[in-house]
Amino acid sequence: MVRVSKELMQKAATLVSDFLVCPLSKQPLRYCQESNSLISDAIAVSFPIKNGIPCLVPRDGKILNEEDASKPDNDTNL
């Protein structure tokens, strides 16, 4: 098994979110450094990412509550 840095796993889930959509919504997502997920902010939904591989499997999704939905400015865009 191969071992990666986070670091680099990180960057991987910015790259992927520019080309994957929110399954519920089909609208962008943003990835998340702090929480470590994908997040849709058209249905304030967090989808986990799990050894590097995105869960976007809609009963996988956590609903944010209104605190969490306001905070676009920590994604981190390449």
The other form holds:
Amino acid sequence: MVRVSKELMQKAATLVSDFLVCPLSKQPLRYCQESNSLISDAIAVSFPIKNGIPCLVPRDGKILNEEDASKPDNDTNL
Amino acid sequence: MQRDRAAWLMPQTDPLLHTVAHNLLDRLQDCKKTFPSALCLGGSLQAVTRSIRGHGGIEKLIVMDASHDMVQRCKNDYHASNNENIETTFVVGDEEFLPIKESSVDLVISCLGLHWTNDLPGAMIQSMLALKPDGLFLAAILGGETLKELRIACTIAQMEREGGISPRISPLAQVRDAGNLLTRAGFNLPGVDVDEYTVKYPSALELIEHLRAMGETNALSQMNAMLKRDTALATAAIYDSMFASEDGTVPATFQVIYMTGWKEHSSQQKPKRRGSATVSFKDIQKQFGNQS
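Having seen the form predicted on its own, can you show the form predicted together with its partner chain?
To see the whole picture, the full complex is given below, headed by that same chain.
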């Protein structure tokens, strides 16, 4: 695992929040550290991040069941 | 899937892709504007990202393709090149379902990628929405004249083998449609430019192999049926006999349509509303008509 500097993480986070949205709802995404994914709360779908690359194509979206959807506390706020 | 396979087969540097990418990026220099944030849509990602430094004042770049492999390769290339002055994000995304916030980027650039999509007008609208007011859409796509030699050879091969032809319409855009595509997508000040490139191949079969490597066989999917093994050989033979030069090489035409469009902004020129004229032709004639 490569240790990424905090500065780099923050830069990446702002790039994500400044430009990226859910491909289906066009609503903001939130990063979930636990599952290493970007979550679209608007439609309760999560998109995986593979090798540091967010996969925001509709077919990669995973519908969250109720348990996953109601765990906002562990998530990082961008 | 088509693009994933192409990601690994494509040669690191393809001369045609680089020529087109450079041409596209030169157009940025012609603009007086700078484009701090840019979205680069798939197709010839690497050709663009390698040359993008210094063009257009880009500070933040989002690199996007529908294929994870393509994006991964681009990312590896980027890290290996030590060219990391531009803040770059790599994303897997579909231009028909663009995961980009509305009015967030100054520039959308796509080099030989949009002819892949099933819904080109839709993809262009998505790009338009992503642009900030006065933002620029810059795209190069393959035009209808591309591989006309191959189409001819295919048609003849089919005639000989099947005794008739079914009309085949090229799925690639015609130059005359490009302007319409831009205006219908909501862009202002549309600009269309065409270039034809002739690439020489040692033989027709090598061309067919190169096509598969470029990933362009999907754009010509209607010809895919023709490229079954035995028909491919027949087509290649006809192609060679019809088009080969004295030295045995064969030419292949690639028509590239360059499109530019601007996201609406109050500073831009706009034609006045119909009926809002304050001067009539009669007045103009009165003024100038007697000066012959």
